[in-house]
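The chain below stands alone, shown as structure tokens; this is the form predicted alone.
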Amino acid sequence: MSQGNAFADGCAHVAGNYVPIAQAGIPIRDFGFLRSDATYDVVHVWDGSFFRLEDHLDRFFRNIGRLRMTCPLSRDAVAEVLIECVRKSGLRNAYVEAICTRGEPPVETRNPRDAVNRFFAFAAPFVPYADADAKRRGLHLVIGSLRRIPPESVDPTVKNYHWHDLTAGLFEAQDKGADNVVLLDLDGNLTEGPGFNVFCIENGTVLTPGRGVLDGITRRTAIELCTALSIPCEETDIPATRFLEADEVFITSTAGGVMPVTRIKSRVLGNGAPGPITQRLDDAYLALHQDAQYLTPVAYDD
């Protein structure tokens, strides 16, 4: 912890108060904890500015509505809380999360309609999904043996904590010496991985699953960049066999940006280095972090 700043390791907003992140907690009877009945959104702060904060807020409030919840704070108030968590922490690079839980119903009922919805937020030091060395060499993925929860059961476009399939897949990947995992749907098509969207490149065209996945903000940015760079891009079903034969593969995440994949199972892609289209998109993505239209600067005390 930095001397003199109680929030240097992170700042949380709980029950209307700002507290050091190590002191943050939620009531044990909150359905967000007991039933994973919650939605959340994560935005990153890069060199002192939020990236695409308004897009994250759009998705956060849309998903709150889809779960038939009501955020106790207005959109503007949520933005102010997130900014204040970062300002108090002094972090120039941060992982910032907004959470809305179902809350806790009166003791005499289990009816979710009676629960009082709650809002929580925190800012923590940014930990990249893939460090600089991993991005240089590219990631190693495997296809998990478990199938992704079908969207007919849990809507993946509503950011949620239903991660048992993803976590089991991550353990499987680590057991096999890989960096991470992607899961297929019940029809054998590509979906997503733990906290990231997946893209593959086939004969110069960028492909990404169009169903059963989170509408990631970084995913959306990559699709927009394809348009800007005149790179063909399609949202479509991608069978596992097609994915395994791709020329290039990359994944996207708020916590990692555009991250190259150079090995799937035992197959090495290309020459074992990040591919040229992936590199173009990564460079363009990083350049957007200097574009004021995507940035919300934090007014730090110093």
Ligand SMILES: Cc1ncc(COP(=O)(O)O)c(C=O)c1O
Given for the second form:
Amino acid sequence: MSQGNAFADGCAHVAGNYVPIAQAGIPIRDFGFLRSDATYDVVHVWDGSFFRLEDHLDRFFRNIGRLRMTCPLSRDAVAEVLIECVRKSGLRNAYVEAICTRGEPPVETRNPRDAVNRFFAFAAPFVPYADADAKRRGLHLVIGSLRRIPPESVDPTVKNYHWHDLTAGLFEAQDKGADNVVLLDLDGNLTEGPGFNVFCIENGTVLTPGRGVLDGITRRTAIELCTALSIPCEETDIPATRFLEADEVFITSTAGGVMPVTRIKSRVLGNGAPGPITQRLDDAYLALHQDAQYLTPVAYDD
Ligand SMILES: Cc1ncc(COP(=O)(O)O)c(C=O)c1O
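Can you return the structure of this protein in the form predicted together with the named molecule rather than the form predicted alone?
Below is the entire complex, every chain and molecule, led by the chain shown above.
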């Protein structure tokens, strides 16, 4: 921790107070902890500005409503807390998370209807999914043997902590010497990975699953960039066989932007280097971080 700022490793907001991140705790009976009964959102700060903060807030509040929860803070107040967590930390590059949990019902009942919902937030140093070296060489993915929880059971567009399938897949990928995993749905179509959406490129057309996945903000940005750059893009079912034969593959996430994939299982894509369309989208994504309409600057003390 840097001298003088107790929040330099990150700042959390718990029960209405700002605390150094290492001191932030969750009441043990909170259903968010006991039952994963929570929704959350993650927005990044690069070079001192939030990226697409309003879109993250839209998604966060939509999902709180879908879980029949009420955020104890207004949307403006949530925005203020997120900005304040970053300002206090002094972090120029941060991973900023807002969480709404079911809270805890009174001791004499277990009824989630009786629970008072809670809001938590924190800003922590930004740790990219893929460092510069991994981005240059491209990621190595495998297809996990477990299937993604079906959307008929858990709505994947409500950002959630039902991650057992994704985490098991990540262990499996690492056991096989790969960087990460993508999971298929019960019909054998591509879904997503632990914290990212997936795209593939076939004869110049960008394809991404249209259902059974989170409506990622980075995914949306990539789709919008395709339109802006006149690159055909389709949201569609992608069977594993089609995915494995793609010309290019990339993944998208707030925690990493547009990240090239150069190997799936034992298949090396293209010439083993990030593909040209992926590269164009990555460059365009990075350029959007200079575009004021997407940015919310933080007014730091220094
Ligand atoms: C399951 C899942 N899919 C996709 C994403 C990517 O979404 P975004 O671009 O909004 O970060 C995430 C982000 O955490 C995720 O958890």
